[in-house]
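Have a look below at one chain only, the form predicted alone, in structure tokens format.
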Amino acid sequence: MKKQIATLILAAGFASISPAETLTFDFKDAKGVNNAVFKLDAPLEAISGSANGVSGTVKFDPENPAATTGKIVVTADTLHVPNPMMKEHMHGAQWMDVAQHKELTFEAKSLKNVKTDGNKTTADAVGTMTMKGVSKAQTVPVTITYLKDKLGARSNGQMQGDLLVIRSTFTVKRSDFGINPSAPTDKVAEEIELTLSIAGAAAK
């Protein structure tokens, strides 16, 4: 009798702790500061622009970060070079076709190599990239950083809330994905630099 009573004890325990929640963050920013920068760094010239039409949504759990699972997309006629004819050129068909191809996309899938520290966890993110209609598996290195209610001071009190922040800094090669590939790579370089620097918000 007394292990049945000290079994029932130790189950109700167990019951009143509440499993780790998976938080989902919204990654379109009201306040318009995320972004997507790019470079094209050529012998002869060097290119590089940003996008600042950021969306998507992560699925993070703070106890089990290295099941981080999501997709961000970035809308291709935001592109943005400061030259209006090169940014005429890029948002045209040989390029990056942004009139039939309206999003770039990276969903990752699952991490691996994930060490975390504190609020903040560094891994490689496995996903796939999808540019110009053209999907490709790739891996990228990623830093997540959550910072429990701190969406009220990002917002101005306006939110309450969590925010997930992901950096990310990787290379794309453009034949892969059919961005003008002829193009001749002394002006051009095949390898373009891509850097995130994105917050997402999961409000209470």
Contents of the next structure:
Amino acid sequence: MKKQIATLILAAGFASISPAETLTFDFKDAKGVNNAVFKLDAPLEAISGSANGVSGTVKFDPENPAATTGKIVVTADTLHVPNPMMKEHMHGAQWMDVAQHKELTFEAKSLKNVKTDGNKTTADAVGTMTMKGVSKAQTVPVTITYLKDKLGARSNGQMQGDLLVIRSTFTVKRSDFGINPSAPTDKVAEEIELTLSIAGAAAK
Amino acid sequence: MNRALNILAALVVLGSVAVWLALGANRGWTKTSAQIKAVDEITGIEAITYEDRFQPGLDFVGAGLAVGGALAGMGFLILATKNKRNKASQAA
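Alright, leaving the form predicted alone aside, put up the form predicted together with its partner chain.
What follows is the whole complex; the chain from before opens it.
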């Protein structure tokens, strides 16, 4: 009997010190704040706009942020610029061809240079960027903020759980992804600066 | 006719400049939507939404100048043709 009790106590002890569960965060944000901002700064013209059709999932372990992986998807037809003709051209076959290539994705396979301070982790996410049907290996700097038990505050108590905020700013070359590579670079910059500000939720 | 076209040309040019100035004097391309930013208190993310708003740009002013110029040109052509006819009738 004593042996059985000791075994139970040991088992309970091991259970309590077992690593924290990896959480899966869903980035289809009900509040619609998630966005990707793009900027092209050419000598003759600066173009900027945003996209808000963000979705995807990220697996994050609060005890081991370095093991973070996931995939973020931006729906191409949510790319918006304030000039309607420019938007029509941008969605067209020469530029983003949103009818054929409906998604822009970044799949993070691993993190390197991971530094964690409190609930904030900075790292370089190594993965694959896919735009206009072209996939390329890309490493992007990310800042990940883990907000434990903050889902309730954001959903007026309707749901309980954690939030994960990811921010990243990086550049891609439009010619790498076949985005109208012949367009003059004095009018449309070759480098596209992308800024991602997204929040995902893991309900309990 | 010539006078009417010149007045119309001036109205088009002045009108396009006045509308451009009144709606914000946007020095870029004409916009039909305006960005609205709001910070999400919990995540700190700056949410971006757009509302429908017409903001004429320099292309709008350029179009006004082109239409005004075309009208003034038409007026000049009418005047020139008229003068030519008058001279021809006087010579006859």
